[in-house]
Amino acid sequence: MKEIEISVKLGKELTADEIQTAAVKALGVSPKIKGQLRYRIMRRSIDARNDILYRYKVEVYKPDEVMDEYVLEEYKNVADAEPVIIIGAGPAGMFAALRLLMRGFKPVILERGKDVHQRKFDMAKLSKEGVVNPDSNYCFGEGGAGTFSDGKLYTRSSKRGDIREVLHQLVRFGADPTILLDAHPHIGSDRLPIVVENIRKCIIEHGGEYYFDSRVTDIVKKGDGSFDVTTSSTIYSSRKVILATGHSARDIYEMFDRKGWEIQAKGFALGVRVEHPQSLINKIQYHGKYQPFMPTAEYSFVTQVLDRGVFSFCMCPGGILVPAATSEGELVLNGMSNSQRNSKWANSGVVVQIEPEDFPEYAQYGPLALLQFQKDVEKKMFEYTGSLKAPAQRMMDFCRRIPSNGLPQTSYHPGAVNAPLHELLPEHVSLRLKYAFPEIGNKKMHGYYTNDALLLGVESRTSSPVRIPRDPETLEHTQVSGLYPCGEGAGYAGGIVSSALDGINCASKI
């Protein structure tokens, strides 16, 4: 086997003949056996440095070489098998359940929110009427937060596990097969709900159980080593519990703290949502060569400012901004894109790394220190506007510390309020963003630093501000055996793929 790279102009398909011709040269074999050579396309990425190209990485095989094909395990009927309670139906919970089906255990999924279709009605009320359902919103409900934030699948690292299992599962349940190839794959918030629903149907068909509107209020470890998990209406019991509640389940952290179960303050990142015209991002990233048939341009960056990281987060090309509050009296923004990525805006979080030592005044809250800090910033943003309208400021005005003279149009449905974001944000964040935006515009993306860009506050749900510690070998909580903290909510993942892999890993330990 040999890996080769083939480039073709964007808009042109890579043919089998082109691959086999390149394979003959790379393998040093006779052209007579060209038709017998086998291949597998491993990855496709866009190169916009000069001519706009697709670059393909391809594995090619001689006729006598074995080509290892990835095959998913089959699911077992687990209707009468031992139950494992999974708290949360996001990526970690769903993929833990699928792995349990493969291993012959019965997943019992408790989800505080609604199913993926009913959930949309609560999100519509949130965006249009400002009504927050604390259990059903952009963060809580079937599929988790990632279901309505573009469905980006950017994790390619193999450190956490075999990502092929995650990607092939998603394709099995309805995702476009191109996610197996693209360097930056995404599913889209219009298509991901169907995938999520198909996963649920599969789990139920094989004997697993789903319970919606089932917010967990207590977890009790009994004398025999098993657990009672209490919801608002029922108590469920099992010997093993996977805790996959997501990074916004603050009540779970507070419950752990009350019980004296160890949790730890963990660094996270906080900043703003930045919205540009998508046409400008296309022009920047394609160096003025953008054509309508080309994929909508995206971007990412990371830099260091005053010994702290500043980076883009959850970039949504051709997307819109949405309110991600999970309680009354707080203001949080997130972004989402549909599969076509065809809105006229591009948005991304641009956030600053925060560590517990950066805010010593919150030390009194112990392991919940940065959780309380996060709450206070979100509350401050809400209090400024008195609604889910977002405090907003033009980018260059923010950096110059001056008021904006009017605001550009925004995709954010509740609307924006002209505000001194440079004063509303913590100085730790505001000062670093002030230096970061001109640097990005001058050194990395010429044209990015512009007053046509709008900053809206606040982007604060980048990751969990709390870690639930676990044994690195067994993945069980350090004090509570049989309890498996999992995914973003436990502080061990950061996105759909990494959360799914963590769910698979926890289920495998069980």
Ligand SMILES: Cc1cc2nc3c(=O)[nH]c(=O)nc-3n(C[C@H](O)[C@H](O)[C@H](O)COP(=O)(O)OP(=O)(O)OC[C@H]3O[C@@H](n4cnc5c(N)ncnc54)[C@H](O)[C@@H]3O)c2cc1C
Second form
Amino acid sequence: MKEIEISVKLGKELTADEIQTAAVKALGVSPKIKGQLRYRIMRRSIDARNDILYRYKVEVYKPDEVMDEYVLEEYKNVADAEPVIIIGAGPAGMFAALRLLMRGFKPVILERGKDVHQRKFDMAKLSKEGVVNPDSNYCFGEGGAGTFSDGKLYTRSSKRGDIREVLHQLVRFGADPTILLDAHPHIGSDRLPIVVENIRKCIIEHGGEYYFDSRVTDIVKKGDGSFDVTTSSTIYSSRKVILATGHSARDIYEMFDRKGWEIQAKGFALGVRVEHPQSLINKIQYHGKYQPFMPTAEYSFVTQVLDRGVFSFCMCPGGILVPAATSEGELVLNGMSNSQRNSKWANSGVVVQIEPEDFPEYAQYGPLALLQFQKDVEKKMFEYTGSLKAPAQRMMDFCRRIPSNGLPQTSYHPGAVNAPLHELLPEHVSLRLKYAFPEIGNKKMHGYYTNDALLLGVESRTSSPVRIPRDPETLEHTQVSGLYPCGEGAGYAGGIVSSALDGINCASKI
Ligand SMILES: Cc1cc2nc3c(=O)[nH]c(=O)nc-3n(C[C@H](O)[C@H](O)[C@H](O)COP(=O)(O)OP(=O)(O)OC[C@H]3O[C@@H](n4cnc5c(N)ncnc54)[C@H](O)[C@@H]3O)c2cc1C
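Could the form predicted in complex with the named molecule be given as well, to go with the form predicted alone?
Below, the chain from earlier opens the complete complex, with every other chain and molecule after it.
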């Protein structure tokens, strides 16, 4: 087997004949056997440096070489098997459940929110009327925080496990197979709910159980080592519990704190959502050569300002901004896009790393220090506008620390209010963003630093501000054996794929 690279102009198909011709050369075989050479496309990425190309990585095989296929394990019928309670039906919970099905355990999923279709009504109310349902919103409900998102499937965490298990299952449940190839795959918020629903159907068909409107309010470890898990209506019992409640389940962290179960303050990142016209980002990233058939351009950057990382987060090409608050009286923004990525805006979080020592005034809150800080910033934003309208400022005005003279249009449905964001944000954040934006415009993306870009506050749910510590070997909580803190909420993942992998890993330990 040899791995070869083939480049094709964007808009042109890569044909079998082209691959086999290249394979003849790479494998050093006779052109006569060209038609017998097998191949597998491994990766597709865009190269926009000169001519705009798709670069393909392809494995090519001689006729006598074995081409091993990735085979997904099948699910067992677990109707009569031992139950394992999973709290939270986000990527971590769902993929933990699928792995349990493979290994003959019965997942019992308790989810505070509604099923993925009912959830849409609450999100519409949130965007249109400003009504926050604390159990059903952009963060809570079936599918978890990433369901109404861009559905980007990037992870830098191949060390966490085999991402093929995640991607192949997503395809099995309805995602476009191109996610197996693309270097930057994404599903889109129009496709994700179908995938999430198909996962649920599969789990139930194989004997697993799902309970919606079931917010967990207590977990009790009993004398025999098993657990009672209390929801608003029922108590469920099992020997093992996977806790996959995501980064916004503040009540869970508070419950741990009350019970004296160890949790730790953890650094996270906070900043703004930045919205540019997508046409500008296309122009910058494709060096003026963008054509409508090309994929909508994305971007990402990382820089250091005054000893702290400043980076783009969860960029949504052709996307829209959404209100991601989980309680009344707070304001948080996030982004999502559909599979076509065809809105006229590009948005991204641009956030600054925050460590517990950066805000010593919050030390009194112990492990909940940065959680309290996060709450306070979100509250301050809400109080400024008195609604889910977002405080907003043009980019250059923000950096020059002057008020904006009118705001550009935004995709954010509740609307924006002209505001001195440079003052509303903590100085730790505001100062670093002030230096970062011109630097990105000068050094990385010419045209990015512009007053046509709008900054909206606040992007504060980048990852969990609390860690639930676990034994690195068994993945159980350091003090509570049989309890598996899992996914983004426990502080061991960030993003859909890494959370799904963490779910698989916790289920495997069980
Ligand atoms: C708008 C938005 C866009 C995003 N876009 C992307 C993206 O494009 N790509 C990407 O990789 N990541 C994205 N993310 C981040 C991604 O969604 C998360 O990293 C991922 O969902 C974390 O998975 P998880 O299973 O650990 O937790 P979550 O997805 O947060 O799931 C936790 C689940 O637990 C439930 N729950 C919470 N508390 C309780 C309780 N007490 N009882 C019962 N159930 C409870 C919640 O309702 C939720 O369903 C986005 C997030 C948001 C909010």
